[in-house]
Amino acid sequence: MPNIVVHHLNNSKSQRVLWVLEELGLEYEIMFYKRNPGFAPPEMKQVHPLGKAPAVVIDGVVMAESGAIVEYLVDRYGSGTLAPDRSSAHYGHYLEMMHYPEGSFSMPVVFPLFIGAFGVQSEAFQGYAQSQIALQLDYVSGLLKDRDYLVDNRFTAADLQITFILQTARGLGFLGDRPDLLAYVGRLEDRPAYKRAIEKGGPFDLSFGR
């Protein structure tokens, strides 16, 4: 059994790491941090030079980047439970879906936060942001058409990986007219491992004061 310490920031992507650890049934320790006020506190730089959350220490090795951490844990300890076999026709799609949330999906969803934080008044940029959000949400809806999960219609780490971005979109009010995506997020949040991760990680709210 590996020795795992999760440096966990409230309302952050480190919730993904707690969730995957619960899905895998691995033991771990949590070190808690609070946002200061909206960002990771400076003491997180004592764990990783970028001061990012999550950061984990696995058998003495420090890792950041939630997607990399999730992929590493699934590859090393998942025994095929949260990913298709590498020889499967679905494996390429799985890898794409593992990287899509942070590669293409994340930035458009958080554009409105930057617009608000920096007082951007450009109508052209706001219009671009809205069109990109719609593009990404339409894409995810298409991926889920006639299926419950992203890859091979079974729960994998790719579903776990995309949940945070969809929860952010829901918190910002972008899923109000998308019952398919709301139902998908609801299925994921109903998983016992997800609920255990929330209980251990503490209050989790991506409504951004709305």
Ligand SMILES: N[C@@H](CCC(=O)N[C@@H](CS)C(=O)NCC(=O)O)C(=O)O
Contents of the next structure:
Amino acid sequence: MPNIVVHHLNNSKSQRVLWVLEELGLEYEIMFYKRNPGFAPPEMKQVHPLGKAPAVVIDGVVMAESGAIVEYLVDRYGSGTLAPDRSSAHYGHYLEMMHYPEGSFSMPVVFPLFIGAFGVQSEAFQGYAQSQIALQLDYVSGLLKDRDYLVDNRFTAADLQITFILQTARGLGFLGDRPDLLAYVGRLEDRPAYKRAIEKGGPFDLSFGR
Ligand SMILES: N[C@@H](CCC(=O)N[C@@H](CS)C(=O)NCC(=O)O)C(=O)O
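Switch over from the form predicted alone to the form predicted in complex with the named molecule, please.
What follows is the entire complex, opening with the chain shown before.
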């Protein structure tokens, strides 16, 4: 069994790591950090120079970037679960979907948070942000048109990886007219491993005071 320590910030992407560890049935220790008020506390820089969550120490090696951490854990300890076989036709799509949430999808979804936090007044930028969020949400809806899960129509780590961004979009009120995406997130949140990860990680709230 590997020795795994998860440096976990409340209401953050480190929730993904707790969830994948629960899906894989691995043991781990959690070090808890609290947002201060919105940002990570400075002690997180003692774990990784970026000071962001998640940071995970696996057998003494520090890793950041939730996508890389999830992919590594699934590759190493998944025994063929949570990902298609590398030789399968689905593997390329799986990799794309593993990287898409933190790549193209996450930036527009956080625009409204920055607009609010820093009082950005530009109507042109606000319009751009709205259009880019709609573009990404339409894309995800299209991917799920005839299926319940993103890859090979079965639950994989790609669904786990995209959940946080969709939960953020939901919290910001962007899924109100998108029953397909609400149902998809609901399906993922129903997983026993997701629920265990929430119990262990502590209160999880992406409603942004709405
Ligand atoms: N792409 C990184 C994002 C890391 C990141 O920005 N984490 C946020 C929490 S979701 C954070 O630590 N924010 C606090 C801060 O920026 O001080 C990942 O997926 O791990």
